[in-house]
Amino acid sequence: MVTRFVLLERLAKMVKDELVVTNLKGTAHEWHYLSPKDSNLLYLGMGMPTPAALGLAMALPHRRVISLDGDGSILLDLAGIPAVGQVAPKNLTVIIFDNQCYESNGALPTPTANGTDLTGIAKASGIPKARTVLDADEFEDAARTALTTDGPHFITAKVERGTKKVPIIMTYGRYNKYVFVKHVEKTEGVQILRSIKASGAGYTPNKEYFKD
């Protein structure tokens, strides 16, 4: 098996203007270090990245959307997989980094350590373009295919435990969401957020205001 960081390095070289939604902690830290873009929606809680990415893919069917999720997270809200199969958005790629444990909570094993097959669940849920990858070359091939062909695509990447020690550039949750939404507004030519200035508050958003 390979580390998640190595796979994210490969993916970062392929991602251009895709919207990327990430899981908590290690995945978010590593991805933000490798690809620090306004198009990243970071640090979503367990069970949230794939449903959020599905919503984005439905709202913006002309934009490619990537979910960077984990085995523990997707298993917490397993309904997210059949939801993707039901809607079948052509522009969505779900990548599950499966280290077979809840690493941030003491590395207790997840069901994937005892035979649960996330790719099998995806296929049974109506996602035929689902595959499991075991090394970096397989991952790169799967990711390139996902980013150049219609989906939905579902990639279960078996990875080693551990998080790469990278400089952590703190991005507060609310501030990151604000930056992400403003990026969507700018690139799509639409208004999503109500103007704070127009409301009479006369306030310019800053990182301190958006601290969690």
The other form holds:
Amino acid sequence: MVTRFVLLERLAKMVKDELVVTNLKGTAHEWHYLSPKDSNLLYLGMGMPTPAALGLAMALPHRRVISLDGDGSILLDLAGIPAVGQVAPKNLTVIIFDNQCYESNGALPTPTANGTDLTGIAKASGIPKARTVLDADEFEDAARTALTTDGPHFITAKVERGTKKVPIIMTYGRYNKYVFVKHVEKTEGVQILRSIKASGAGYTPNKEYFKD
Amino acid sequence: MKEETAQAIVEGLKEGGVNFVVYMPDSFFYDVITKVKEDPGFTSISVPNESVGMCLCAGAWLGGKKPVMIMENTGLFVASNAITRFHQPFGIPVLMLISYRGDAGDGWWMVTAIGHAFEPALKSLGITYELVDNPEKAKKAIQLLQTSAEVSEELQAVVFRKEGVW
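Next up, the form predicted in complex with the partner chain, please; the one we just looked at was the form predicted alone.
Complete assembly follows, chain above in first position.
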């Protein structure tokens, strides 16, 4: 098997203006190290990256969205998978790095270590373009297909345990959100953040922040 | 639900600028959901649980939509993980419309415990909320709390009481 870091290296070379939502801990740190972009929303809690990415994909149907999720995370709330299948957004790619354990807190096994088939669950949930990959070349092929053809795509990437020792940049959620939202505002030509002045609710505390 | 309540809710959503409706099917909101599904001014989606729904709302807001989550109050407990690990630490505004099961006058044994726990849970989760018991108040509350959610970048909830609007 291959490490998640090697697969993320391959993915980072392919990603351009896609919006990327990541799981927390190792996946977030490695991805931020390899692809430090304003289009990353990092460090979402277990069960949250894929449904959040689905919401983004629905809001911006012309923009590709990638969820970098994990087996422990998606297993916490499998309901996110049929939600994706129900909407079937063409612009969404879900990548599950399946190390078959809860690595960040001691590596006790997840149910995938005992045969739970996430790709099978995805297919049975209305996502026919679901596949399991076992090495870097297979992953690169699956990712390239996902980023160049209509989805939704669901890739279960079987990976070894282990997180690359990269500089840990502990982003703060609100800061990450502002950077991400300002990027979306700029690239999509929309206003998301709403000034207090615009709301008529009183005063504008920081005019410099809202001016662009 | 009273027809005038359903109509007031839909009008409140429209006037508040809401354009993305996520719902966990709920008997109280059935008429609202039906109206929303038929209205091309809304993107709407049913979700398997309220945690997925709240995350979906968050993603939609990050992409420029104005989302609302419609659910029964039981769902607040299902969504509390996402609320405390995503919406609050990132500051994601979502308006929630919540039916108050276990409210005074409900009385079904299955929901009395939810009734006891619901408002303390809203408070402990830091969710500003408004109790409404008539259609006109519902419309105003939706507009007001939608605006204040956006400006404060926090969660706000309009809670529908048993009496007056059911």
